[in-house]
Amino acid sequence: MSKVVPLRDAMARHVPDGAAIVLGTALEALIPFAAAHELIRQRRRDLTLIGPISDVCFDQLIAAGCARRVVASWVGNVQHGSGYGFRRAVEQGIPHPIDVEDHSNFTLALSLEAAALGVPYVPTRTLLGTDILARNARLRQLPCPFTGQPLVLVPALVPDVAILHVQRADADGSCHAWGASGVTAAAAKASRAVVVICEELVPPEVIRSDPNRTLVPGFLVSAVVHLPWGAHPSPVQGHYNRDHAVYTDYHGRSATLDGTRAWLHEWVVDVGDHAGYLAKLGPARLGALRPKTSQLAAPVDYGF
């Protein structure tokens, strides 16, 4: 049975007001940036924000007021530096004040990887020495019961919902994803739920061609989102690159309120859908950002 739906009806459905949301789990690229429009156009509420590098999807979030917590181990804009909605959230309570769980890259890792292992904690020697340990009450530091040297716990995390960009899947929502994944498949095995959105919806026998690189198998996921460029401005390898003009022309304009909502209004309210923010971004800007060159894989045989 297909699992396939339109973003909005994915979002609706999948993702609650209160939610806990996982997503940007590939770090800079595949970051579901066309999911986190339509939840600001759906103005949620009240979600936790889980992720490791979000870029500015998460500061888009939190500026829109859908945001309550985050847990993460960065906010802010890769190519510029600051985040200033996450900025005016945290220093200034605006739009609402928000919590915030500190992480290093690595220990939000761990968290979601205890959580698809299914264990509540997992011990590691990481964030020994650091600050991170007096922020974050939810670590622990106790000495190992077999050499008594001191341990970081690091709590299972299970998010409510995964939402993941990949490049192809199909109507079951086993799916294919290639350059740096990040932490992503231990977040969809932690997760309650997956949405995975991919570039091209194939046939079963296109996965089940090269099952080693399947990142997420279907019985995992609860709805599949066919939408090209649903990850711009972030880049997706192998079918546009990233369009660092976004992250400049936000930076610049994100610098105040009335500069922020302004943003939000032109680029995810006004245009009503990601079809109309393909058409706003227009053919020539979006075909600029696609690969000069290919450089395929070598196949391989799974002959026996």
Second form
Amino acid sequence: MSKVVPLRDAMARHVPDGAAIVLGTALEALIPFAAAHELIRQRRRDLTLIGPISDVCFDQLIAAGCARRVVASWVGNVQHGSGYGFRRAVEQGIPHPIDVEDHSNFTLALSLEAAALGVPYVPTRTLLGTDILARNARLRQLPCPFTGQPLVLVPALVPDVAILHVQRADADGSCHAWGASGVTAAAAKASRAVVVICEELVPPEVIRSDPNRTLVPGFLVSAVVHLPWGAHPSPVQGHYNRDHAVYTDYHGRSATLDGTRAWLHEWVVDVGDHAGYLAKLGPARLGALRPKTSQLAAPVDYGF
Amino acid sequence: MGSEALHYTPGELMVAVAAREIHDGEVVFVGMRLPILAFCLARSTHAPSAIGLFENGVVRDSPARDFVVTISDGPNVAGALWCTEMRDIMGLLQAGRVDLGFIGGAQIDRFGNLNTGYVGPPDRLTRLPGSGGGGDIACLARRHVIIMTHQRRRFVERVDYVTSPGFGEGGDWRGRVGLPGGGPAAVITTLGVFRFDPATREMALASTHPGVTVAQVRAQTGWSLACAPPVTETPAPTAEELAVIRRFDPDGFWTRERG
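We have the form predicted alone; now please give the form predicted together with its partner chain.
Now the full complex is given, and it begins with the chain already shown.
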């Protein structure tokens, strides 16, 4: 049975107030910005945001008052540095205080890997001697039972839902993505539910034509949303390039509280939905982000 | 045209100096911003066999063919050797397979400890973006190089919060706390290049950039800075280095505005 639903329904059904969501799992690419904006429009509250480096996606959710807790290694604007929404929440409690659990990229990845493996923790040697280890109560330092050497134990983290953006999926949620995937596979396996948002909805045989390309198999997926440009302004290899100007515009305008509110109204609330967002961007601007060249992979032969 | 006549920005000099830290054949964990250009420069000149690892999961054995703002931009993915998961990249780092990593920070202290987390007292806290992969590189790479803007408020006696450990409290601190990586090999700033004393592990000035005096460096450093005699002058970028940097950053996005 098809799992394809509109974005609005997928977010309403799978992301209730208070949910722990993992997104932005491929780092600067394939960020489900459209889903984040829909959550802002639905005025979701008390979310826990989980992700290593979210670019400005987390900053926008925090500034809009959707988040109560952040589990991340880095929150800001990759192109410009600081995320002002994040800073205002941590430093001044605006729009309300948030709790931050600090990680490195590796410990965040390992917390999802542990959940994906179904074990209580994974040991590592990163973060020894740091203040992240000293101040994050969920990270524990213990001696290795075999060698006695110091180890950091990273506990499993089970998100309620993973929200992924991919190049293509079938109606059951089996999906292909290409480019580097960051912590996506671990996040999908660690989470209680997975929402897949795709640029292209394809017949099942397209996925089965290249099973090594499958990022997540459909039996782990709860909902599929067909939403071209759903990752804009982040890049989707083969579909569109990063829209650097959006990050610069947001960086400049989010420096003040009033500017942030105005930006969120203009680009999230007032556009009404993703179609309104794309209409506001306009076809010329979107067209300019399309790849200038095509670079196809060599086919592989699964014959037998 | 003689080298004296070459005009370059502080950013271009820092990229050239960073690239020279990459030896041919090395596996390099490439951070964001200037290190992307340093890898492209090294790979195009003296280190044609260097391998670049990126924390999102990209592995390249060639420079990107076009300008990139983030490591996940299209040109950094197209033509890559491997596109995989972060777990694989961090696993290689932890297993001791990465020779060199690059990191930056908002604060640094005399033992090369970096802060990208929190600055200031609790009542006037400044929240920085966080550790990212910097802490992992500082803990696990066989050696790492730090790239920073040199200002007195950033070069402090003791950082407020350690996200990326250098040599801790000095001496054999890294071994005592169980860190497998070798620690910082150099600090490249807008004013000079710094190395660490092999015994005390304290940072010492090794070279000043052209036109910069030792006194100017001391004035921007918040502790009594040691010098590693003789303090030399950092070699300026060559015409070839500048041409390559400008090929990968044609509009000076990373190298002209930021210095």
